[in-house]
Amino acid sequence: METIWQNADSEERDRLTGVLRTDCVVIGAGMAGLMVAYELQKRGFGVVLLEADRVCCGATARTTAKITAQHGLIYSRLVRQHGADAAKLYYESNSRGIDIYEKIIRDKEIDCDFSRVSSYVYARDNVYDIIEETFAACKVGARFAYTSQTQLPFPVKGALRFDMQGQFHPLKFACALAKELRIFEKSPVVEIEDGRVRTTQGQVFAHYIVNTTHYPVMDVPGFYFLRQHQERSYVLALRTEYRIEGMYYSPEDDRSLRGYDGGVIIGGESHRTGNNFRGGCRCRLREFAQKYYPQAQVDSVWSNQDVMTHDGLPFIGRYSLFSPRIFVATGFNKWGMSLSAVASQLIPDLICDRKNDYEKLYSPRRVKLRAAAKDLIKDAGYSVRGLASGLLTDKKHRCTHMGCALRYNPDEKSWECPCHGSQFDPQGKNIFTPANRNLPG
């Protein structure tokens, strides 16, 4: 089923054939790619944007479209693992991200249902984590309030509220931005080297290359497959007269809610990609919706996939020490809307050799072993088991990325890689990277 956002008009574009030369080539026409390409073009660069399928057909089409600086319990984690100064930079950069969207929408007069609303992280039982996050919010200089008053259909014991956050219709915004750019669709990238990007039917020579695919398509250098994993979550859009204002998230039960024009969007049931062999995620989400919105009608059901880094911070900057003219934006940890705006300023600043206060915070070359050790060991275990199982698995159920054994997801009716998060439909078609080839027939 399509998401509620996919009703936006999007013109089809030609696929790349032959050879092009330009200043910058951006790979991946999701929100991050569009935002980076738009900013580079605004600064005077010639830009070509390459998309393997259609504009914003991937993770951006499946988002809940929250543009916020409140990312669950992020600030208490950042203060513990990275220090208060780093946490403050994270808050400032994401808050500026909301302003960036608002300015583009105002300047371009884009009709995309943008509004400034409050965002809440709440608890129904144990408020300890919410209180800790409130203290952290104070340390980073956030504008916040602690409250137990919400528009949710159930009582909460406590909630941390950030005001003046944002929400919008992501594809209406993306389609308007795409009209400003030179984009080639149905042009999957098969090879990247310094100064050249090759697709299935053409190639682009460029001085700068920016990889904004959901998951980086180039394993070496960078080794991003060792530094992050993917998680899948599920979403219901309910048509109901009992609407809510604002955006809500509970770390207790992984529930996300926000209002939209037709009613309420409910998300949750996250699991590591490839680790849902029992299924039932969609059923549990429907049970939650039925309990609190019994008269509602289901407008749409979908799922999304998010790239999770080991230390809780995305990778935005130079791809590696050995590729100074190749850049990357990945690992948004479920908060891709605001962090796409961060990338749209940080990467062009690096290309223009301008100072950016957030370069060190998001640097892909950072080493935070203490913060990342637990998840790094856990991910290594998944990879070792998956690769070992792959040796005993037939090729039809072996990931085309690195050969890990695939697992069946009954909720999605798909085959998924527990090592790095690739996904394939029942016919073996590759849906999510890092794999970029279909399963053998």
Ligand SMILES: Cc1cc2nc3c(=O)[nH]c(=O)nc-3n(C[C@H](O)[C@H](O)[C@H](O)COP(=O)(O)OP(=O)(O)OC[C@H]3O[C@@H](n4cnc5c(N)ncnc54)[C@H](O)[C@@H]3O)c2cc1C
Given for the second form:
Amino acid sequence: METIWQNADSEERDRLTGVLRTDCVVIGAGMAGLMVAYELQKRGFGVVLLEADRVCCGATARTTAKITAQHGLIYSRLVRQHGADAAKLYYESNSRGIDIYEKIIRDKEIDCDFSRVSSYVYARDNVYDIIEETFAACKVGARFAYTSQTQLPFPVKGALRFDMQGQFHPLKFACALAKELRIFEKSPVVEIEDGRVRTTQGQVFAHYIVNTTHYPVMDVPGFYFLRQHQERSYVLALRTEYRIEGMYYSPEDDRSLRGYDGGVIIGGESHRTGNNFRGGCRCRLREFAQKYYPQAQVDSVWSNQDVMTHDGLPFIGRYSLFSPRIFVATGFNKWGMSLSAVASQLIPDLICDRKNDYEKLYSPRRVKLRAAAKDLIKDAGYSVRGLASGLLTDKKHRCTHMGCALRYNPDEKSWECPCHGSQFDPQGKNIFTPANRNLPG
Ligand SMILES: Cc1cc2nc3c(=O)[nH]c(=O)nc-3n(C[C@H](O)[C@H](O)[C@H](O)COP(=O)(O)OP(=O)(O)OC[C@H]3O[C@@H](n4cnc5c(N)ncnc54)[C@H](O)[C@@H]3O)c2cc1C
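Having gone through the form predicted on its own, I am curious about the other one (the form predicted together with the ligand); can you provide its structure?
Everything in the complex follows now, all chains and molecules, and the chain you saw is the first one.
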């Protein structure tokens, strides 16, 4: 089933053939790539955007499209692991991210159902985490309120509210940006080197290269596969008369809710990609919907996955020490809308050699071993197990990225890699990277 956002863009674009020269080449036309390319073009650079398939066919097409600086319990985590100053910068940059969208939408008169609404992180039972998050919100200077009043169809014990956040139709917005840009579709990048990228049928020479492919294309240098994994969640759009104002997330029972013009969007049932061999996620989400919205019709059900980092912060900046003219934006931890806007300022600032207050915070070169240790060990365990069982698995069920054994996800009817999160449909077609080849016939 398609998401409620799809079919906003019917325009098909050429594939890249032959050789091009430009200032900047951006790889991957999801929200991050479009926002970065748009800003670079605004600053006077010649920009070419290369997309493996169609514009916004990846995670951005399947998002719930909350544009907010409230990212679950992020501030208590950041204060604990990175200190109050870092948490403050995170708040500030993501709040600016919302303003960046609003400005583009206003300047370009983009009709994308954008509205400023409140965002809540709530608990129905144990409010300890919400109270801790409230203290952290206070430390970062956020404008917030603690309340138990919401528009949810069940009582909550406590909620932290941030006002003036945003929500929109992500593909109406993305397609409006895409119209302004020079994009080649069906042009997967297969090789990147300093000053040149090669697609299956062409190549682009550029001074600067920006990798916004969700999961980075190159394993070496950068070694992003050692520093991140992917997590899948499920989403259900309900057609109902009942409307909710605002956007909600409960870390306690992993439920996300927001309104849309047809009713309510509900998300949740997260798991590490490749770790849902028992299934039942879609079913549990439907039961939740049935319980609280018994009259509603299910409009659409889908799932999505995002790249998760070990320390809760994305990687936005120079790809590696050895590639100063190659940049990356990845590891959005399921909050890639506001963070794409952050990337859209930070990467062009680095290219223009302009000071940016957030450079250090998001630097891919940061080493936060203490914050990352637990997840690093866990990921290493997955990789060792995945690679070892890959040796005993037939080729058809071995990931084309590094050869880890794939696991079946009955909810998706797909094959997924528990090591780095690649996904393949039942016919073996590669859906989510880092793998970029289909499974053998
Ligand atoms: C269930 C769920 C709900 C979410 N809801 C929210 C939300 O409410 N708010 C929020 O802020 N975030 C949310 N997120 C996260 C958000 O959707 C993502 O962080 C964001 O969409 C990522 O955008 P992107 O541009 O990095 O990736 P993508 O949208 O995946 O774009 C990457 C593009 O690169 C292309 N590509 C890949 N490889 C190549 C190659 N070799 N050559 C050329 N192109 C290539 C792909 O085809 C794709 O089009 C959610 C995530 C999940 C899992």
